[in-house]
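Presented below, as structure tokens, is a lone chain in the form predicted on its own.
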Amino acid sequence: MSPRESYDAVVVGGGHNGLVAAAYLARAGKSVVVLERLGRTGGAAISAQAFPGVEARLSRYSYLVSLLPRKIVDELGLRFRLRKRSVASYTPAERGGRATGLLVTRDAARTRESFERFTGSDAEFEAWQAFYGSAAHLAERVFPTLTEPLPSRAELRRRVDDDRIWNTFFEIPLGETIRRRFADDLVRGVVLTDGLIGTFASAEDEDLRQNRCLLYHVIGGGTGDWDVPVGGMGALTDALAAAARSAGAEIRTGHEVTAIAADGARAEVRYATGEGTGTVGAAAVLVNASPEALAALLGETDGAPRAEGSQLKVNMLLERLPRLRDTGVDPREAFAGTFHVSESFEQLEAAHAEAAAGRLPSRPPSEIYCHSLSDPSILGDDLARRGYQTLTLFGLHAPARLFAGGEDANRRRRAELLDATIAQLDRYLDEPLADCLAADGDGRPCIEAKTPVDLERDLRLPGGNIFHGDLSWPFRTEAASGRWGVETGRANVFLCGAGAARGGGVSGIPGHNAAMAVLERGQRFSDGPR
């Protein structure tokens, strides 16, 4: 092998995990180059001007931060801020012929009062407190392990040190737990939603995909909080790129990796640019792409079923927040947390059944939040002064299979699902959402929707899956048997993206763990440029 260039490590992909890996390796004194296909870094964790002629930079794909360990922020010296949300969620409903809703805030007394008013008793609040108290115990015990070598199942169970909590989250289908602990169908649904983000599953599935998804949504930071990135998600990835560069990593955008050849000791990475092709040699390759993409780069097939995403992603800019039918809550509170739409337990299960049968859900479930209420810095001064707000909607149970058949079919079904989703939201508003939408520079409403098919096209997410596949358990399994959960069939090739064990979400954890695996392996690094 006679590569034209040689580095200690090549990182394939400049998303947030690839940048974390590059920064750690460069800080350890290794020569590192990042090869990124797009003309920018950040992957799905970016801020972008989604609407022409409008000065608003939205977190276009991923938008909240929970799983990023403080350890990574501190060790890489990231200049990056998060803001807490005072409201966790608001769920509108109609009870006894009147508009009402359930408001969950950081104020326990106020939340108790909302539960009592909504359900007519104190029992559901006590059940809520007990369930999320168990989640808090789990978060405190499990989250620190995510940046340690991958434990065995028995080791993690000992770390949790509570058999009842272990069984609740790791052994029993989430639906069974929810039905046993909660009586109110809407409260049940609010709990279930965190098991369905980007995950097409029933509450009762025996493979426990819904449990794995819930797990990662309640352990972040050791608290389960989901925080707002100041300046949008791009502020985080810009800080990561700056940290990698300042440590000495080289970042090349517009470089699409086309093949990887690795023999366990050395590797050759081929790439293409607008000007031609090239090759980089390295002792180690860290791949910030899906396992499916890695197999293709190696000229192999991983033999696993194709990943499938299951969400509708909608970005909006509004001239004002809409009035609510429930006059007991301020829209600025309702939209500051997670605003649940058509997400009772029965509605979620019905939507899953319809989608599993090949039909778009008739009452599409979704959840919405307003970034600009917590962080108006993403808006231009004039928009902020005039009271404009952003809304981000994440629709559930929209599997990629529903949008198959070519671009015309995808476009038609996207429009159909978007209309149905907004219609569900309008049921809880005192004015149509369309009346609140801002117009872009061409006079068009500021609303964009993306299906899994769109996300695969734009970001090369396999099947549009935001996690690169089903989320894994945070312990060793047959599929993830390596010391760090990032190892592959090639001794010097590592996964550092969301498809690694303990991947998914904006966390940097797979990037950290892949870098640790490379450093711990004691590679005989090349004499490439420092």
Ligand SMILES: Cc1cc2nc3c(=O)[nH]c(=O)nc-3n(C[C@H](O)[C@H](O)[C@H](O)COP(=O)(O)OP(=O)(O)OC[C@H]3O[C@@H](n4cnc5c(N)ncnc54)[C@H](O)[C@@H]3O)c2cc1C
Second form
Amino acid sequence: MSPRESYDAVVVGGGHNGLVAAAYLARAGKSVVVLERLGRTGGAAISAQAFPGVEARLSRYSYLVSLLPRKIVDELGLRFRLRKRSVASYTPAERGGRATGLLVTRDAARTRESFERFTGSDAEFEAWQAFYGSAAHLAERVFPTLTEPLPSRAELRRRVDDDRIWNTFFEIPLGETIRRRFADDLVRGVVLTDGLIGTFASAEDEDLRQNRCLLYHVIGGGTGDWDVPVGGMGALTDALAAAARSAGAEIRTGHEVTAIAADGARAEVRYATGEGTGTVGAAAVLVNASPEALAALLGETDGAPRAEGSQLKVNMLLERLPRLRDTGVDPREAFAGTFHVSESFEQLEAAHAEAAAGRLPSRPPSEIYCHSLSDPSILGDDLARRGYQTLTLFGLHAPARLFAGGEDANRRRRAELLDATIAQLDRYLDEPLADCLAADGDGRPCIEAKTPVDLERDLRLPGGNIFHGDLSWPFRTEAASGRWGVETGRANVFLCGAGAARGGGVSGIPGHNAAMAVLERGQRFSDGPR
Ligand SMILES: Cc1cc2nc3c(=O)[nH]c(=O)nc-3n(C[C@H](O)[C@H](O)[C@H](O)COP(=O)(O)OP(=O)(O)OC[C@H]3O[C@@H](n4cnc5c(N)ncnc54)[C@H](O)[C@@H]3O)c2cc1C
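Mind giving me the form predicted together with the ligand, seeing as the form predicted on its own was just shown?
Whole complex next, starting from this chain.
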């Protein structure tokens, strides 16, 4: 029986990428429906009041934007703003029995001075400038290609047009490059961290997962800057949903897709709601859920190893920022950028080795950021006036496997890792973090932690992987051989989420590319149902 409802395109999932795809298709005159299982859109790009009775809307999962192309913002007419951070990072340390730290700001002279004070010479700063100079060249050349058809490896290499830079980022394990170019263990670690966000890898891994992760962290916007979404991540999702709706797309929340049948020309999408089940027909299906979920919806197993996330995400609300042991820096500056904790190169490698051996890292590495310093609008007026601040912490090397074994095991290990992570931060503070935590409406401290197991349960991120799987190279490979990197084994089914080639992060890129792939099918739609 053919379904009563029919559209040009059904989008499975209303994450930010699904909304981008829907907006592009609707603007091109296609009839589109988005089916989202949760009661809200946005997936992992949302703002939420995480603590009951407290008027603070935190970016609950993702929090900084780098990879969203200006082209998408302009073409969709998004009413959405980003704010630059004045400080890139601060890394506290103890040197010669003294509390000190490394500060990287937008002011090169000040950053040079900090490197010299911290390392005793200007060699590390020179190495830093050279490395990030190469990254800037790469960003300028590679970023514009992400919204074009997927190039071959040779084509991209020609675009990069610099063998040394190509080899650094695409051929040699990141650890080797870092060890060759930098001497200071802590400076080495600060460079390495961008290769490990959401990615469980050693600096030296031969499969270069860490290189791919670094790549996406240094090319965003053609500059590699990570900016603050004004109003939080939810502001971006709201702008995207508004753009999709105003172009004519229909968005239905509370609709969980349970199966997709597609023969290359037509498709039927089955869904379940609280009230029952239904089916919609479509010429094309765009899947914002993970590749793993797509295989299950098609009734296939893709045979690929399960994806695995590797982070602890902690959200906090503070009554005030904590005092630092390093009195040479104002906490308002130190927390305005990425605040690195226990992230020297050796510490990161040690934490990876412990986790790979099945143990929680004894000195868990993490990075912290205070959103409300750059954008107090996420706090209610009263909290802002009283000087409250949000803190978000992203812990590395916490693979899902360490939290397996059921909800009790997950809860126990989450608490254990959270305590150990905060203890590492406390080493650099002049007062325990716990003393600064605000209390929620029930008098409980405002702190919530999410393991990969929690993220899989709440958001369906496969294995808690924040990118739906390992990040891909931005060129054609055996795994991604289609024209846009969004194609699947079925001609009218496309991935439009983070798991597509050039997916991952809050970028809208796979959403854009899937829409382009569908639109290229062109006039075939003219025969399609309405
Ligand atoms: C803790 C954390 C921190 C992060 N920090 C950053 C950051 O600072 N900056 C950054 O750029 N990226 C960050 N990321 C990564 C980024 O958030 C994700 O890569 C991005 O949200 C992926 O977007 P998406 O739209 O492709 O998928 P998702 O956000 O995962 O959305 C997929 C949607 O599909 C829905 N869905 C799934 N299955 C079905 C089904 N069967 N039927 C209907 N709907 C379904 C889901 O409910 C969800 O709404 C972070 C992620 C996490 C988890």
